[in-house]
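One chain comes next, on its own, written out as structure tokens in the form predicted alone.
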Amino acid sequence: MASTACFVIVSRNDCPIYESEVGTAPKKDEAAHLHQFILHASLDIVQDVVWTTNAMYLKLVDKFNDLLVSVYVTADTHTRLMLLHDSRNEDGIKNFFQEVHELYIKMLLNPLYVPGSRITSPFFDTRVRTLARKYL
């Protein structure tokens, strides 16, 4: 079964620093714009939910039709890892977020990476897609 999944990393300044369509459903140009719109609209909800919990994994914060938005917020830089998906696999999504967070920390430790700038590393992209296939 094909699944829809769009993953975005948003910096503390609300700038997307990484975007990827990681689902197995066929890619459509108009769907990509809709996914970005839904995730962008969810940022306000995330901002409110962050202040109500100490957890980094915020679980499901928003939904649009059959699409769900799950979020993980880093404690150190308040970076939001946002996943738009159509499946209800809480354990898989949590594991995906935790491993991508570790990968993001390794990116921050790279002396050539400027925190908050776009992530253009092909290794990072390949690893995120591999984790998405594994957990989502």
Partner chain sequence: MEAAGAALAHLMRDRFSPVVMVLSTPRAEESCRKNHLGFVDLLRPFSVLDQINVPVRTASEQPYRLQDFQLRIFNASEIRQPSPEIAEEHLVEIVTNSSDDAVGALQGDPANIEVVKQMAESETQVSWFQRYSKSFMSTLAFSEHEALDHPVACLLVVSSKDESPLSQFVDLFNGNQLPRLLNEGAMDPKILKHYVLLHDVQDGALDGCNEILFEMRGAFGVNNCGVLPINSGAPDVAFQLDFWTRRSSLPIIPSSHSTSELVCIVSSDVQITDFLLDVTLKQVIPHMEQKIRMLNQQVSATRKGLKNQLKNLWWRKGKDDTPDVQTGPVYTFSSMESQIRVLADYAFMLRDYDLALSNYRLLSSDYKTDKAWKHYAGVQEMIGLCLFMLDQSRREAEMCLDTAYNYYQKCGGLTAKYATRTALWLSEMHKARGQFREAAGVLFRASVEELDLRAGVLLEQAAYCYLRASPPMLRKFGFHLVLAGNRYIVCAQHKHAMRVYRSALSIFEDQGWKYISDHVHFHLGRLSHFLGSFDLAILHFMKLISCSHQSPTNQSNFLREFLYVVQNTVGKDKLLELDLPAVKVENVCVHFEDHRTYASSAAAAAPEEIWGPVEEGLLPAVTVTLHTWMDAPSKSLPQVKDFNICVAGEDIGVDVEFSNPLQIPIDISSICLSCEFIETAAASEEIDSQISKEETADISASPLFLPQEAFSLKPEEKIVVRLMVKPLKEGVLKVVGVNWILSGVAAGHRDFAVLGPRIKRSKSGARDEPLPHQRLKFHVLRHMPRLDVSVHELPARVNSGELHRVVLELYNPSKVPVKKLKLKSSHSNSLLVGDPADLDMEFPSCLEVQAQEGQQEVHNAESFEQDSSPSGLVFSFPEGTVLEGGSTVLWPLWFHASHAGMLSINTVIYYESDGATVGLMYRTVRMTHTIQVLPALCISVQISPSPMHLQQFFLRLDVENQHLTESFWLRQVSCAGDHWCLAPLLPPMVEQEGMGGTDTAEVRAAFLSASVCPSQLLPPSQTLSLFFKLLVAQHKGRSSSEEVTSNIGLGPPSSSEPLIDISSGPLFRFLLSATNPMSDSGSVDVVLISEQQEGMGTVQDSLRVGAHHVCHCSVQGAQPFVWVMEAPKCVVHDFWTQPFCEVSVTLTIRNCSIFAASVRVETLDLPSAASSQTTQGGWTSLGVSTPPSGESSKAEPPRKSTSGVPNTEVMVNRASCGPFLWCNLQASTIHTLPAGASAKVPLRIAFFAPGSYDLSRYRISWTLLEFEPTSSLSTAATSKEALGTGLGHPLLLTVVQSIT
Given for the second form:
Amino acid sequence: MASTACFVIVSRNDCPIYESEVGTAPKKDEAAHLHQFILHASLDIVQDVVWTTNAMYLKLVDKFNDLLVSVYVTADTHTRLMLLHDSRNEDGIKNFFQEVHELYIKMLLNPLYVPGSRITSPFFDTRVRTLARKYL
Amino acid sequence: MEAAGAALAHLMRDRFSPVVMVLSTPRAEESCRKNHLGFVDLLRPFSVLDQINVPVRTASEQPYRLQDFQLRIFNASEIRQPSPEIAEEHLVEIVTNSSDDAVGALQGDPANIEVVKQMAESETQVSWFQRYSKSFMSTLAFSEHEALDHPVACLLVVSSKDESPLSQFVDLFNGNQLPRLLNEGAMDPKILKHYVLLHDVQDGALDGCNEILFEMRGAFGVNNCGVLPINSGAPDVAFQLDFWTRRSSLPIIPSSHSTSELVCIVSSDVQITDFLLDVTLKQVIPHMEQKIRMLNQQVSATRKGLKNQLKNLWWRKGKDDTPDVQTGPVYTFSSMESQIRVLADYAFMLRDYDLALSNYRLLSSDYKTDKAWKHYAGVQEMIGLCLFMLDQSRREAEMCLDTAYNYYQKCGGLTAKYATRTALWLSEMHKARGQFREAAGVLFRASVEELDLRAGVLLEQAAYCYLRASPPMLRKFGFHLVLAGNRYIVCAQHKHAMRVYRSALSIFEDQGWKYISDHVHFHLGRLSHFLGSFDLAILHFMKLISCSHQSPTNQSNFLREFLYVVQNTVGKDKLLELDLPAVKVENVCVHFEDHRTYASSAAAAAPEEIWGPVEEGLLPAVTVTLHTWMDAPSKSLPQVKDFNICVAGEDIGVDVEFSNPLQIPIDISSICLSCEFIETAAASEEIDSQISKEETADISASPLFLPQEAFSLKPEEKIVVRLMVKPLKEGVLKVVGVNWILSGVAAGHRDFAVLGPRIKRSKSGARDEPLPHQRLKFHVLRHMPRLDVSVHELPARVNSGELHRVVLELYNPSKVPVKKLKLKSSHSNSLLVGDPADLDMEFPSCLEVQAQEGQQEVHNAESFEQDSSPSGLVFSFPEGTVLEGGSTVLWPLWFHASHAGMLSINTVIYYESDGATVGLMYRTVRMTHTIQVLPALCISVQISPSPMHLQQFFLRLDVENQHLTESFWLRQVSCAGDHWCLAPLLPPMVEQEGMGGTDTAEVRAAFLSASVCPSQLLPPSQTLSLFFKLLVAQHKGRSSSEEVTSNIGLGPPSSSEPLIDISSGPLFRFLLSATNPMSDSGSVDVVLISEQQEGMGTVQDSLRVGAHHVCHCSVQGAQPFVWVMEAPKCVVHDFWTQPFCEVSVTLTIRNCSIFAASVRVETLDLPSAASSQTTQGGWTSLGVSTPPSGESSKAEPPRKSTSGVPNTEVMVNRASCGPFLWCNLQASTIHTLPAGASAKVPLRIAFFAPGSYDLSRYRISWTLLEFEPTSSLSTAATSKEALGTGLGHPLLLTVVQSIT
Amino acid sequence: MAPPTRAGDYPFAPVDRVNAELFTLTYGAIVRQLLTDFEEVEEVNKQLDTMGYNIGVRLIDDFLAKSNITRCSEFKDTAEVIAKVGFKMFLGVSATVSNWSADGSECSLILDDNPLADFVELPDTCQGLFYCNILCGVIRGALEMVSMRTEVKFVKDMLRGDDAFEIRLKLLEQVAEEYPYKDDE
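Mind pulling up the form predicted in complex with the partner chain next to the form predicted alone we just looked at?
Below is the entire complex, every chain and molecule, led by the chain shown above.
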């Protein structure tokens, strides 16, 4: 399990629709915006990498000091699942992304959820956290 | 890219140009001082030589030509590395000073990305960063590990005024003032010297120094000497100034370089150029060439070729055991490595890059094996640069610089700075090749290792690189700017920090990345506060304070900072568009009262629809009202009808919802509405609205009264507050928004953005105007009294049929009297207006029978009102009633609910003000009460005609107590109206004696209590039946004293409770309203009056009287017709004289049905067998059958009257009965006998013998006209068929022979 | 009448099917549109019920035709038919009838799984919404056509965290003639 891991889902218009600190390390206030900064900045890299491959899971795209950014891009809507982590664990992250992607698809099927809007469902949140505990 | 590359190449060239050291005597300097310049400064501008076309020949045979060349001229004192501290603070100074022209560099707002981009692309040598990096590099010059900065030549300057110049020359070049490099043997002390004799023309002609020059030539050699005359010519300041500033390049350590007016060297300008040119071409370059060639031979002798390689290798092996220090071994100038380095460097400076490169390569391997990392890194660096200059294999160039960087870092300490320098070179190379992302990466990596300030600078540059990348990587740009900003803040470079943060803001704003934008806003806020732009600071902090996503600690931090700033700057005077607390501006609910006022909040909550029906007939027509308030003094206002109407001096309530988004409590004080008010006088000019808006700030001056609220919101709490505004004058009031003060410091304000109700939106209870702009606009009218109305003693739950007296209280708080009061209620049959007299006597007793004059005329008044109003009952108080200011009027109301269920009574009271000129013509008060009516007694009446008497009926009254718990006392039964009167069924004897005597009342009562109604107490869910005799009142229009008989008290004999009068007073009127107008006299209205004590032991006045009406109960006999034959009982006749006696009898027929009918009467002839049978039957029936009570009471009297005749005699008579004849028409027909009417049929009978006869030998048959079976009425008549017959009742007539 | 399950399957066979996701999403789209049109959740519940009613009055004929069920006299039978045949036929799931009231005029249809509500999750803004309220309307409308005036409402809703969907079915009166439906109630 990664000591720090920050998971974000970024909608196609580049604004985060779901954020959660899934790391074991106690959440620090100043970390919150640092993590966002890194993830946000690495979107620039993602937008380049996406066109180089047609795999959904673009492994490690960016790093800042010892913090790594792995990204998974959904095929349909250009939604990006981004994970900021400090421990290298390719497969775990890959599985994590895939499972979360399924969750997200279910989410989209909910007629009461407006795609691209913020994900507030507590169910989704808990599921994501359990997945994180399982794979990261 | 080419341009950029060339620029960079040029940069490198003049960075790596030969250094010339200057040693001068004080006198020489002083003569230069005349120009406020040192000798060096004097020369520097001319050190750039162009359009020289000199051939240069280095190691290779064929020469090449240099088009331009440059020298770096330093004083000997300057040729050393400044101490790190000085260097750093110099750099800091540069950064600090350049903070302004950094802002200036980007023309426009730093927040605008395009501006920044433009700035970054038009990056020039003069940009402050370039200046910085240049001087940063120059602080690193003169290191011993590279020969580039070692002086190649030395100028010895002696003034012509010096005595014994030669000796001066000699001791100028002695150790003490030589730079360390030479003394410590890092470089070769044998260095090219050039002896200059400085001559000040102003001191005398040039020829004076010729012999000195001659001596010099003798001493030092012909070529190495020269004379330089200065200070000739006249000053031409303007030209000089810009000339100097243009040509002068910054010295490393800022000397007293003041470009003040340079007196007199104009003409010598040319001479200086020539002089330097001469020195360069004749001395420096040749010297370098020849040194290169010499070293080159030496190197190739010792190091080229396989043998040398091996030897060298073996030799190095031998050197391995030397302990290697971090910096590796020290190399003296004599050492082979230094020689090669010098060779390479000279070659580089003479731009023979191939030669340089090969030697650097040669050297690098040596240093590497020596583990002399610093030197190695230096060499790698140079290789990189060479490759760049040759524009070969970029990859390798970058790799070399990279390794250089790493090894410099590895050395650490001060050497790390060189790493940064390398990084700068590398990044510049990347930039020059348009690889901005790589450049940014390099810069960023360098920044990590660096001190805060330089890191900041590097990061900022990195950011710009990202910006210039294509496609521009804005997010990276922003991120690095923020990082740079952080560094700047750390080392207190606030202006720089501000600048970069501003630029970054545009990237991050409104992107949903909340934490980021919060961070940026927070720092921007702090910075701008620090830099004194407070509005900006507040602006940024305002963006922060409503951050629900942050942790409570952060939230409180932000809030504290914000409050702190506000407190120290604007304070409360400035209204801020705060969104803390969050205000629901789009739906506010307005409560106000125009001509409609509300007695209670319940009434106000009731939907508008319900009032329509109640008010109609009460209010004047709408057009009229419009007209009236157009007439009002304020008609000067345009489109006044777009506004709401309200009255001066009355509150307008606005419900506003505040909510606290934070997880920390906030407290809010002095919340009040902000309004614009235009007085009617000044209504025309709109300017006043602004003025009066200011006025609202201080309530005292304003024509408005704005009460202030204060409360504190718990975390994430949401409350709705009703804010009030009370206009005191007439005018136009517009509620704009709401003001508040946040935790006693910051004054907040929000405007209401009221939208009209959406489509398909269910109407809210509040009385909102349909159009948005109207809802908050009010047209304030002159003061109009507003009545306070309340209803006392109205119970929440009553039993059905219960009668209550409730008191209506009208209070007029204002000065103006109020007139023309009218009242109308939705349930006029449940709520009646009494008259003041009712108030005086205490409740139940006022119902009792008494003289009633006042009531009569009140009741008349009512009935008059009643037909005046189309629907329902409008009660208008008597003309006299004027409600003076401050006075109260009590008025009794009667409440009586006839049916069970929830009853909600809406009442409207209308009144007009006495004052002549008021805005509103009238006002109304609306009240609503809801009362639960429980089912209590349910009575049903059955009336059947008595077969004997036409005017008598039997009334059966069934009473059922449907109440679940309570039990009722039956007090009285009455029948209303004067058509009927009610009598108890009494045994005849009681009836005989004392008709209507007072003493018999008890007897009667006793009888009743005994027989008719065993107990007056009717427990829950029990039924009781009472029987009465119902008589048709003999004469219409009797006086009321007679009608008492229509009431029968059921009280126990002991209790002498007075009867209750139902023919007048409330009961009567409720009866009236229950029976809308008493149409057919054929029907009876019966009233049962019950009473009940709450509990047993309570006081008497809590007596509850109930009245239960049963109306329109009509007679329902077994058959619809009653007939009675009237005949004398006994006839005396003398048969001897007259053979037969003729008696006339009359048959009266009454139609008790509800239909007109045609009746046929037949008389039956001499008894056939059948008919005699019937007569027999008639007799037996008479004799044997136990007759019903009524009949018995009728049949008795004749027996008694013929007292002498016993039963037996009757039998005898009967036996001797002879026939008799009808001596009239066989049958007579009454064609139409209307309902309830009666007709008489005269008949005659002839007897032939004395005896007693039964006259029942007739038949009546009838047909009901217009009789349809599907009639709604469920009387017995419908169930019976239309046709019917009946035989005559037996009636005995005795004929006696008269005795003569 | 035949044992419910087979009676349910029999008419289910000929009914041509539609992709479940499509169906669910279509219904979802309707609900969302309603939510945007009438802001109040209560309104939406009403509307759903009304729509359902209009469906029910049409559906009942089709139902009676497809499932040759003799008109059931008893309210109990009716409930059974709705639960076993009706739901099976139109929703592909069958409900269970339970907790009858003493006088037999009330009962509950309990659905353990409801295709309408697949993937659905109520956001905070839609608390109080009876997502499947259309079912109530359908039942009400259908029963009215067979001259039973009923009151149908959800008492349990999985979307609200209950363990099952429970529709409370209450027989108001068994009118002889058709009861004129008024829109505003």
